[in-house]
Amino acid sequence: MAEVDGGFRTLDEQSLIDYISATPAVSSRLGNDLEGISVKEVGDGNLNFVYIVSNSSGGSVVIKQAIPYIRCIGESWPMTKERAYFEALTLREHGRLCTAHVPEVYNFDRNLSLIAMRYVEPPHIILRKGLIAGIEYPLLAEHMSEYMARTLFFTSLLFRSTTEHKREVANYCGNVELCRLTEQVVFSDPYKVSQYNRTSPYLDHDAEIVREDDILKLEVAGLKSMFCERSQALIHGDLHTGSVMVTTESTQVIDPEFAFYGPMGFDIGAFVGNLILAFFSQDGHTDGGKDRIAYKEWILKTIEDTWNLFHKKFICLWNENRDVGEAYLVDVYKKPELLLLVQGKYMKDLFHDSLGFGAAKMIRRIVGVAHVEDFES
């Protein structure tokens, strides 16, 4: 997919209103007011500016938009800005398919790949951070099974047709650049010397010896394949705990610019493979002498219950809409017993995946490049 260039600028504080102001769609969701309006920039990720927009009657927007280059990395590693139109569509379309989970998409200009969202306000914090200040989260596994069991079923073969499914897959395939950094800091940089790394002087050894074990490497070239042939379903491509957003009461699934039709075990093995991050990284957080035993043992029960919970619900809606999708056909799948079978060999198959793809990202998270603030902070 060609990138739209025309246009394009990098919006500051002051241009960011006169945009708003010039934008119906945008600068009615603050009720066309923009007298005492205030912008926060407030972007902590590694590639894009994200902005809060506020004013004095309370109206308030977020605007997200992607630049030609990786955030952390500066101008030096240049990125497509495309993967905003991506980041928009699957908002919309998961957004779609399961409301409650997803923050709703005002508006999007493409030549200036920017999003203007609905604002996840306070007392939402992300889930990352949450964890490391090490507060309880009773709906996180019901909320985020939800959301994966629906985003992930209702856009594969098991619901869809064939002709549905790859016209869709089509219209992911542009966001080539995207799955190719994934490709290099998850499936190769670790295994490798390379610039971007991020070791010296304490995790050196640690990554000598990951990139010597040849065992590991094997399974993680089959893992890759995968993540590059397997067009299975829209996965939000980065789901790790820096990607939602929580309240005790609610759960927002934000920052799908890495989407595309891949591997569904990607995205159950990121979110609990950096819950699992979490885990091992609760001893550092303790303070005042109080432990966080207790608190390890919910991580390890979501983790559990986050599995168990989308297991049961995906197996539902297959059940419900077995004679839709083109995966199964119920003319050949008709005994009870033989689409167990298939149902249980469907999900182990998954869950195996997504130990290989969930360890994957907790070794890139070690040695890689993007390290996560559970251990670094």
Second form
There are 2 protein chains.
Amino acid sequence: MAEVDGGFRTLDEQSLIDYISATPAVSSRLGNDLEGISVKEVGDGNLNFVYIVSNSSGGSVVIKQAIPYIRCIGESWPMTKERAYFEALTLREHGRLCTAHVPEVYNFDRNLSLIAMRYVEPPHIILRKGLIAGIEYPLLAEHMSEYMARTLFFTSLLFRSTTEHKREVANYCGNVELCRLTEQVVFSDPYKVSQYNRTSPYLDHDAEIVREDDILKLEVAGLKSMFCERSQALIHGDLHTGSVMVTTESTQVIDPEFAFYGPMGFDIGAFVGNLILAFFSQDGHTDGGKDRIAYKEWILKTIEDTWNLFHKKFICLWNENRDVGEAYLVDVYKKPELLLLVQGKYMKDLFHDSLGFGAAKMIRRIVGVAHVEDFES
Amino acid sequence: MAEVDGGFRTLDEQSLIDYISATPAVSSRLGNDLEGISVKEVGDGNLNFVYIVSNSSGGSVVIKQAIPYIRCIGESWPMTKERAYFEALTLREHGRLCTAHVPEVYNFDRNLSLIAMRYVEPPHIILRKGLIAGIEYPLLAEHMSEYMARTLFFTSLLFRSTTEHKREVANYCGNVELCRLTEQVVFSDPYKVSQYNRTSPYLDHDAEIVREDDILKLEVAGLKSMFCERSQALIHGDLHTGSVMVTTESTQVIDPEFAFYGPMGFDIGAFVGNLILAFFSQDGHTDGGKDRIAYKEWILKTIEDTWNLFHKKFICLWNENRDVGEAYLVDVYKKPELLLLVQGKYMKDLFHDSLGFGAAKMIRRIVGVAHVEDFES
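Form predicted alone done; form predicted together with a further copy of the same chain now:
Okay, now the whole complex, with that chain kicking things off.
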């Protein structure tokens, strides 16, 4: 217990076990059998502590604890542990909307900023690692388009009343510190000289070109203002390939601690942008002379399928749920040609936003603080 | 005392005087002299009760009380009296930012949904009435552009941090019922057959044309979604010519109960759109053969001046307050040609939004529920 703060303490192995014993919603997932329990710290993320807890009879649970600073940087960059509240809330909300692709939350302890949730077990691995290893995931586009279409559609005004919408927007305004982190690392730091950028020495010239490009800065400023001002849907907020765990049959989206009501294109762009980065990094991963031409084609097809399937599923949800949300007049739904016009414009704007945010996310991963393993290795 | 509801009661003349006697912040405005006090109900607005209270020694105060329904329609259309809280909050915030054009709040009683404020004394009249009477207000554009530039600039991310912004946005999300009223009467009802529209019989054909125009509906849908999703600044929310009181020397903006964090163009469009309506209604007001050609030219010039002065003042505030808000990178401000590019795009987008919202407000005043006296008389 390194730290005490209004009931908060950073857990160690023993206090973690004590917490589990005292919490039936969690211990029941281990069959109330804490004999031979094993605790393994696996947090390779940038922000939190993550433990896999398992027992000898095959029960398991993941415990994720937020600490009041950014783990990969240290206590010099404080960050509210309330992010765990927004993560748990979003896991539950997105889980309700898309059960197949979001791990279940067993318990959330706000005092401890601690989430107990399903262990997304092996052979699941982080998608980013799978892409580096050159593994094809034939259902990836299908699953991710399903996840994005359902979570974004059902939390937007296409499905919600403005009353529900404003209530949720107000609540998620509380996640401002995490939003500010995104504002900084995605929309600011890459465009200026920052102590947090890591480009030296190979990318220094590219970083300089980015910093000198006025038209690019103007576009990014527009995207930043959309990110700060537009409450379109409950977005994941950090939907890169490190926030997705996969097998060839299963896709699980994790880590929505950056969630808030923002522009849908930020999620779509993050996912697609990171696939594009994975595509370009493949030439660095050729396995002993074996090139990756076929794999690169699979990535391209996955990008294409992700948008096309997203488009199809999103429109399908919209057609199935006419007259429910308050974005449009009921009359719009009575006239098929007007509905087509409205949907066409909506999807075209969304595609445009997604490309913009995707580009911003790619730039930040190349010249900003948090690089991607794809290019580092 | 017609109604009791958790401390709330609709005041009558006697209970109003009792309230004033018991409230030093108000009675002091009357020199604590309640002898020969006179109370005059003057609420000709659509929503509330408004009283002018004055005494024989020249002291005066306005008392405005919100009731839990829309006054001009009746108890069949309930409307939260919490709107008074948002009105008082906004009068104070806009008043702090633009003291010369916003009447001072002396006291706010949340239980009673009651605002005690400065009496905007004669010869001030409602601008709409002045426009019908054909009175020129040489300082109107100067004052309104000042009010809009200051209230919009200082509550936007051009001046605020995202932390302040999200806190304020969250709070004003509570004014959802008033936002919903706008959504209905501005963005919905005019485009469908509604019991609340009042067009019969002269405008029935025009209303039908509006209802059948798909491209118009598509545009209005885009404006509605911007209204619901975009938290650009603390807007007045109902800035028509009935919310402005004027003399030839003074301009006072009242009634911001629809205030929330929304698109700036909604305020600018409301004001300019209502001036355009006033322009077109002049032909109906010719005074015994005396035409209104010169007056119409003055209205046109006021419209033009309002935007041009707003543009100038807004940019001026922006230049004076570089590096303060978080909408743009500090770097933007270091390069004059980039700053010009950024400001040019911002103002062009804002002009575009203002024209769109202005048109929507004009349409709603012609075919919707709340007409304007300009055309009725």
